[in-house]
Amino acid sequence: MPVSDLAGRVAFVTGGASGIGLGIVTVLVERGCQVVIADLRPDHIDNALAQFAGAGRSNAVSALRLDVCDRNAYADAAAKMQAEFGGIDILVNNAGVGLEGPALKATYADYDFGFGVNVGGVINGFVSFLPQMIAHGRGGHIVSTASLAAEVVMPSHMAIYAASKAAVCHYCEAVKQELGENGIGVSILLPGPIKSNIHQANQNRPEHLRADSGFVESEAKLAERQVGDWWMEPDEVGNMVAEAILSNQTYIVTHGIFKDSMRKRAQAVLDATPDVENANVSGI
């Protein structure tokens, strides 16, 4: 059954201690959810929990440290949610890294980092939580954060980021119908510029993926990026996500700045597509 009311629901938000994730957490708490923040950074977790101190809100929020790439840790987190809450109702696969660097300098370490977090973290969420979300029979919803970069042709230094986010988008599109038949709604968040910490990729890269990286210089430069005053506030994104959960909206698009580029890419694919079905195509 779809989620028609957020009050009393249990939500698990990865990357929930800052930026977009914290904006989503804030709104879900305001709308009556019990929210568990899962985040890699202890400092971000401490800052986030401090924001909910007092006014009765601290009882609605808890947190745990989680590397979304660690399948065993994710399985343990899911077991903890089952034991404490009888399973979760809302999963927000928000944790991600804004990886950038010259394509010709990219190494396996860079691909493993970008795809490991942005795609692997999402898949780990689905695999770890779907069984309990279906089994408890309350229905539920899964939101996964992709990016508007998934819908346009990006510069080559964004190749890993764009490709990993496109994978998230296509996966969620494909599974939406089957999950819906099992009472689980699916939404894809496609954000543009949001006030977040996604540029701090170098602080979140694990040690074993540092030494051979070809992106050391580009990540250091990215870490100095200043968040624009005109960028969207995370709470605004949170409200968009909450409404999308209630309406089982597939796409949550925060900005229209890439609309012409999105249309151009889609048109290029259509222009390359034959108007008549090829009669000799087999196996499809």
Ligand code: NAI
Given for the second form:
Amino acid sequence: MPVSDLAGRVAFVTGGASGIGLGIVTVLVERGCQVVIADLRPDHIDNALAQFAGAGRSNAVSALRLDVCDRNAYADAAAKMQAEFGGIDILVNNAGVGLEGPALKATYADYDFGFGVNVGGVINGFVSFLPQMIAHGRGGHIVSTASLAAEVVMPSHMAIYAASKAAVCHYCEAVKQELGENGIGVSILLPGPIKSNIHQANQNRPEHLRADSGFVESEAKLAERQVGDWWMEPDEVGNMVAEAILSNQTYIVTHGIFKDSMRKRAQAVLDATPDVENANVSGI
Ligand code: NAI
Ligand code: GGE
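Structure of the form predicted together with the named molecule, please, following the form predicted alone?
Then the entire complex follows, led off by the chain already shown.
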């Protein structure tokens, strides 16, 4: 059965030490969860733990350094959660990188960076944790962070990013029913602009994917970008995520500002689709 009450539940939040993930952690703690933050960046982890210590909530939050691309480390983290908490109830596949750069200059290093974190990190979360979440029989929920970039036609310099987020969205849509039959709810977070450190993509790029990158200049420029005053606060996203877990809501969409672009893309696909009478696809 999906999660009907957050109090006492154990949550594992990747990328939980900054931005959207930290907003989700903050709200889950407020709602009574025991939360483990998994993040790449020691500086972000230190800042996040200091925030919770300052609020007198150190007992409810711990953290471990994890690169979600490292499958062995991810398996070790899942084993640790099983040993310490009897498994997790809520997995938030939130870690991601907002890489961008000229599509014609993209190299395998850039594709591997974008898909490795944004898709590979989500896959590794499912593979590492789904068995224990089903086995413990308490029910559970998996939230994966995609983007509204998955639902519009994005500019060329964000092609890798958009494709990676579309993959997350379609994978989660596809597995939702079967996971539900196994007591695991599924939600897909589709944020618009949220106040975060997403502009720091170049600080999150692994060493082995730096030298050959075609995005060095674009990511250096991105790193200088300021957070928009009108962008949404992470805690507001956290509240949307908490409510979506409780209602097993499939899509969590933070903004309506791209709705016309979303509709235009969907209509373009429908316009290219032949009309048929009484289509029967039950056998597929
Ligand atoms: P952020 O950069 O503030 O937070 C992301 C966190 O993930 C950071 O603490 C970073 O250290 C961590 N991280 C990066 N690579 C990692 C890895 N390989 N392993 C483990 N942790 C890793 O950025 P933000 O915006 O909070 O991003 C969270 C998610 O939200 C991402 O998937 C992003 O694509 C997505 N998103 C963000 C939007 C925004 O406007 N900020 C809008 C739509 C989607
Ligand atoms: C706020 O900064 C970013 C970013 O640098 C990369 C990606 C995103 C935000 C988000 O995933 C979304 C918007 O919030 O992606 C878009 C970025 C730019 C234009 C449109 C986007 O989505 C429709």
